[in-house]
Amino acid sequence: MNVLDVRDLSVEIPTETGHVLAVDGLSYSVGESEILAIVGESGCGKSVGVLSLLGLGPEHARVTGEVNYAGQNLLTRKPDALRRVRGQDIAYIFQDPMTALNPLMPVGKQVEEVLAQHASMSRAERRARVVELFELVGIPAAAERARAYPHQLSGGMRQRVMISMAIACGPRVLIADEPTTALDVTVQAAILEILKDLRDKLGMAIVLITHDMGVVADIADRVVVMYAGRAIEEGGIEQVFRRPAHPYTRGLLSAVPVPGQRAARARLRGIPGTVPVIAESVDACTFADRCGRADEACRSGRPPLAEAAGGTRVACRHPETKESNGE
């Protein structure tokens, strides 16, 4: 059963030199304690889709399609009712908790606000609720580090308190948004061993945006591959990962470190070029500047996404149909 369904997304933002459509026509659904994977390069539109899902994307962008929660479009409903759904049932990790969390409150005072907001408590349950909070994301000494400071505690730690206030109404739905990112390998692996136990031990279906597919292969279920805005592959990580069958997928694999490779098939390779900013809906495959494989057929119409032969549905007028061998 889906937990959560988004149709036809479409994002378009306003700027100075015109109009960009950060996401064109995504569509993806989230199981019930399912990790779906949404990763892409800087620019794929992958933290502009989440957010825009509950009203928190850019200023005056203009939204449409449907995101299907509980049986009701999100995309329709006014602000306040939003604000409800926000925190309770659907809730976010954001990118860099140093930016997200207030630096003149205590970080247990800022969890309890959520709880004040979506949780009917006294003042002491909602402080024996952070500490249990805490302790549950494997911050030492909970009493005592709910009462510090942002600028007191490491990068980890933060990362732990966002996740605290993220789940602390217990929410059916956990989006977050590069919650890694900056952090080193050894505490990149500590918070993905706690998303993973949250998900165990709460059955939230968690969405995690990223760009490295090393966290992808280590924590997700199904993995969806934006390019410029749109799907461009998706399948369950097993599928995609031994047979990638978009050359995009297949680019961003290959820069993946790979453990025990020989040192003279060690060098990792990039993608030639950079994400498009798209204006508007185009009728082709915008990867195709970017895509040794591109002819006329790439150029003269959208791809559509549809079963390959390793088991991925893909974008791709050529898609690939060997192996992957980590190349």
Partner chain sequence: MTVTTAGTARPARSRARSTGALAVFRRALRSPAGLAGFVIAVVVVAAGLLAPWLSPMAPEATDYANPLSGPSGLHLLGTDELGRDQLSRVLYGINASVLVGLASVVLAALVGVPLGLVAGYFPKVDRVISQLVDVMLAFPNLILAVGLAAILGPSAMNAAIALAVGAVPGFVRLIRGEVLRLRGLDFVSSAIAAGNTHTRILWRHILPNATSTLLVQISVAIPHAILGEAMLSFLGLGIRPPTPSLGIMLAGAQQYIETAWWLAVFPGLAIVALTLAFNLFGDALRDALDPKGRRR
The other form holds:
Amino acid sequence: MNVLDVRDLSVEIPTETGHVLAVDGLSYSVGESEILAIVGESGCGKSVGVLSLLGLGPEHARVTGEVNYAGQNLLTRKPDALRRVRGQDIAYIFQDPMTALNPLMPVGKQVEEVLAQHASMSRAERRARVVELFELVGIPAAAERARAYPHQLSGGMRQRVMISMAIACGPRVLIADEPTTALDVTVQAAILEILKDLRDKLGMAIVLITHDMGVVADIADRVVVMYAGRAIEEGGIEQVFRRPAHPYTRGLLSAVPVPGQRAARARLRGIPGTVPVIAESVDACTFADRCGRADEACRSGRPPLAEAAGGTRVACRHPETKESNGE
Amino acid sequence: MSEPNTAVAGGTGNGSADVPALHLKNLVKHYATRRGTVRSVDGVDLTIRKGEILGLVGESGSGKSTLGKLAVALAEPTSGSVVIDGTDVSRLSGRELRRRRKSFNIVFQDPGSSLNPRMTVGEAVAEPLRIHRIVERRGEARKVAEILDTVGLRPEIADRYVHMLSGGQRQRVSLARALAPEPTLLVADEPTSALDVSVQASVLNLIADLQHDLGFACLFISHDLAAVEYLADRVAVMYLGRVVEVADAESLFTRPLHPYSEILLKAAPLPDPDAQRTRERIVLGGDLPSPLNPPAGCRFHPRCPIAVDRCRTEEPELREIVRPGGATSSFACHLVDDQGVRPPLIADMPSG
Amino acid sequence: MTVTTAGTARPARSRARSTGALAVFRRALRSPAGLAGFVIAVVVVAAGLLAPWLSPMAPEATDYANPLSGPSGLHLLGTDELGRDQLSRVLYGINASVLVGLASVVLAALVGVPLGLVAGYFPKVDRVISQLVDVMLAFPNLILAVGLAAILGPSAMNAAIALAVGAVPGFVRLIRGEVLRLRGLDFVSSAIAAGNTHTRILWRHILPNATSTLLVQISVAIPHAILGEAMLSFLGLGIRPPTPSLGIMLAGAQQYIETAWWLAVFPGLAIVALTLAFNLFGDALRDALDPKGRRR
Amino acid sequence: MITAVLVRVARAVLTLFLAVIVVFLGIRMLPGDIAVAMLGQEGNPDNLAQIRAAYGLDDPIWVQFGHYLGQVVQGNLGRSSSTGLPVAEVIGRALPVTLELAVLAMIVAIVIGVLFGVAAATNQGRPADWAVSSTALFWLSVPSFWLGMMGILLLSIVWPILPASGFIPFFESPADNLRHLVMPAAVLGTGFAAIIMRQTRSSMLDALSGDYIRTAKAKGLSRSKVVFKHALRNSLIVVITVVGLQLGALISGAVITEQVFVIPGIGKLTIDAIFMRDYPMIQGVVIVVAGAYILINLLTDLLYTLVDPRIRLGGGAAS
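Instead of the form predicted alone shown above, give the structure for the form predicted together with its partner chain, please.
What follows is the entire complex, opening with the chain shown before.
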């Protein structure tokens, strides 16, 4: 059963140099205990997309579409109602745990704040709960750490604090926006383990935003690949990694050197050109200018998401059909 | 400190093929801060042979970037020496150092800040040519166009300012500028980590091609193990200011000797779900200790799953062994024997 | 390990704005407030500079028939106790204010910028310069100017010098901070690695990148200096009578405030127009340099 | 932490010491003979010699300085050359007047400045922001002495509800004291309110765009909690620094405000001393003002350390 169902989400951001269509008709859904990864390069709209779900996107942004949660469209709800959803039903963790925590408030207090907002608990109960939460996410000496300020903790500990804050009220959906990008690999591994562990224990759905295919392979059940504001491929990770159908997905995968394949010394294949900035929804494939197989059809109509041979859904008129390893 | 015997002892000699491109001898860099002394680089011996790419990996706070700056005399070592082509450049100053800078250079991580925003691409590339009087003014424009061509940029770009370029283009300009005086040593400090994945590949390819064509030696600093594996001939692993392992890339990536090397390798997620989910996992407990106050004994012991008492008290020296197949490896670990055998790491430690 | 991502919604394009002084200037002119400020400043400054041609009478000419007369067709802004034409005196006063203001800012920049450059670049010299700046800052700006003007004696030139001395620490601090910031950027390291000399790094790599910040500081310092000049003259420590000065006119107006309001109102409005115009434009410059207004 | 405070205090003392030197030398660099300046051109040679002997003007300059410094340390600032009264005593009488004016003005400035700054920042881009910001910019461009004159014109002459000038000590008549200080304090205070407002607005905007604000919103906190508990507290750190720096400027502002409203404070004392060529008095006033300013800056710095845990606690993980 889908916990969160996003339909045709578009986000338009006004800027000095005209507006930018950051997200263009994005649809996806995530089920209970499922980890959905949204992957893409910088500027593809993946972060803006999830922030806009609960009105946390850029100010003055125009958000259209439907965000269905618990039988209601969140985009049409009033700010007050939305606030009750935030932190309680749908919680976020962000990329940089240094800046995402208030530097002037002890971390324990910052976690207590969520509890004070959404749960009726006494102060003592809240404090006890914070220690419990800290222990759950693997923060040693929890009671003592709760009194620390963010700058006194390491990056990994700070991100654990963020996670404990997010799960404090037992949300049904956790949105993790590049949660490990600012961290070292060894710490990243630990944080990803914690997320998987929490998913298993608490059964929440996780929407994970990342640019790292390795992270996707590690933790996700399904993946949506975004390019220039659109979903261009979607599917279970087995399918997407084994038989990516969109040339861009393929490009992303072959652009990363694969560890252990050194002997082959296969040349990396980057994708020529750069990600375009989209001002308005165009009736064409936005990847056409960087794509080797683009033709007139690609430039004259927006390709719909359709079933591909490999079991993924792809927005491409000329999808790849071979297994990716066979190249 | 024992020296790898592959290095020419003492680093004397001049211009002969045996002189390493870069030889760091017991290099130390301490920074005084308000909170105390940061022991950023704390006794490093490292050699890069001519025409080889040495990958330097380590996490933030390991001192790898400081090492890169020391290697091109952008920072002055607290002690120890930086020998480039037989000359200790760390003690040179003024005119002589500036003259020598022709033969070593550096490219940085952030393409947004590594080029002067008030200079055009052409000026940026021409500057080192002028300083080292490589071409006459008349031939300058042609030379610049030529250099831009080698990094895959069109000559028209010479009139543009940096803010008009994409990240990938900027990094190409940085490479063009750094390689313009044809140095024998290039330090590349995380040159791809600020770039988008699809652009990273082309920059990695470019570095590989340029190195192949121009034959400079390269210290390639990165936290991206896959990139290092792709490019490097040999790899050094740094932890808290010390080099803990140096080996040829093949050996290091297939059979790392130091526990930290192995943990680092296994922590990097593979972009392949089957492999990633079935592989043995080791999650490190604890955090990187502060370089203000590194642990006694082996610096890795508080996080090492197989540490013994000796590790807590006695700091391991870098030892060198010859591995089956003839390759040599250096490592700083008490638990590895002379055959390169060490107890296996315990898998699946509880997280946290 | 910073990887640029779409974490913030700023599109790549806006991050790539040029911060060159000329580009910043042009952007500032594109905002309505900036344009208005610029136009008013140009008009008022021009009116001041063209005072000898624009003013209906000589500023010292006395019309004994009409002392302390209100605004009229003959004297648009009225006359003072000696029957001198206020409009002419205001125009000349603007002239003096602008000249003293500009002179003091130019002087302050000429001294402050090199000191700031050196202090930011050479940590050892910095200790000395920063301590000196601290001592100068120990005297509140205007007290310093008042004291200096008292020591030097009242004159337009001395007022400019006194105001300049007070403005020097601002320039030193600002440029020093900017140099420190720029020094931390990789392109300066890259310039060193290329084999540049210190002089060339300061001159070719650091200074050009500090020009827009300098421009903003100058635009802030000018209205400051104009207000400062008016105050010194008001206290009798600036421009010496009978040279017309807005400050002196206001000081004289105090005596007649109950009977001749125009003497107090018009010179004041002239000062306000002048400073407001520069402030408007300065704000627009600052916004153009840093849209979020993060810098002070 | 304690060493940091001590270093800061030592620096302040050094600065004050250097400031005293500067003032001392500055006065002696005056063109002409001080003794002549004191007595005026009519002084006969005997009197001049007397004065020189009395002020030790014939001694080498370092001896004079050593002597003067010794006196200053004991709180003796010499005697006024125009009235013969001890400088310290005269300043002691004028100081409370200026302090009262400054404190009242500062209260006006902080209340108006912070309030409107927050209002403008939280309404960024809306008409309220525009109105507040434009008013502040306009107010910055108005010379305070002219504002004072306009105040007198409107509130004492056209519509006489407040006295135009003068000062009544607080303990003589609190009500009269306030009536006399309302206008000067408002004139002085609103000028600084404009500065504080602009600073509050920009640091609030900065704080509001911080990642931790997004976190606070994502937690589901109410808007007022986000603004006051998270953004305001962080932006106040910057505001405190500005207020501290502005206190010095406030002293300057008081000089001219006192002149306009004829208030017998430090400012009026300074100007009068300058015109009377009363060098011991000028010297004394400038040293007291500089000392006060250095003290204020020191206190601001220490306050800053107290408010910001990043400075207070230091240590922790390197990041």
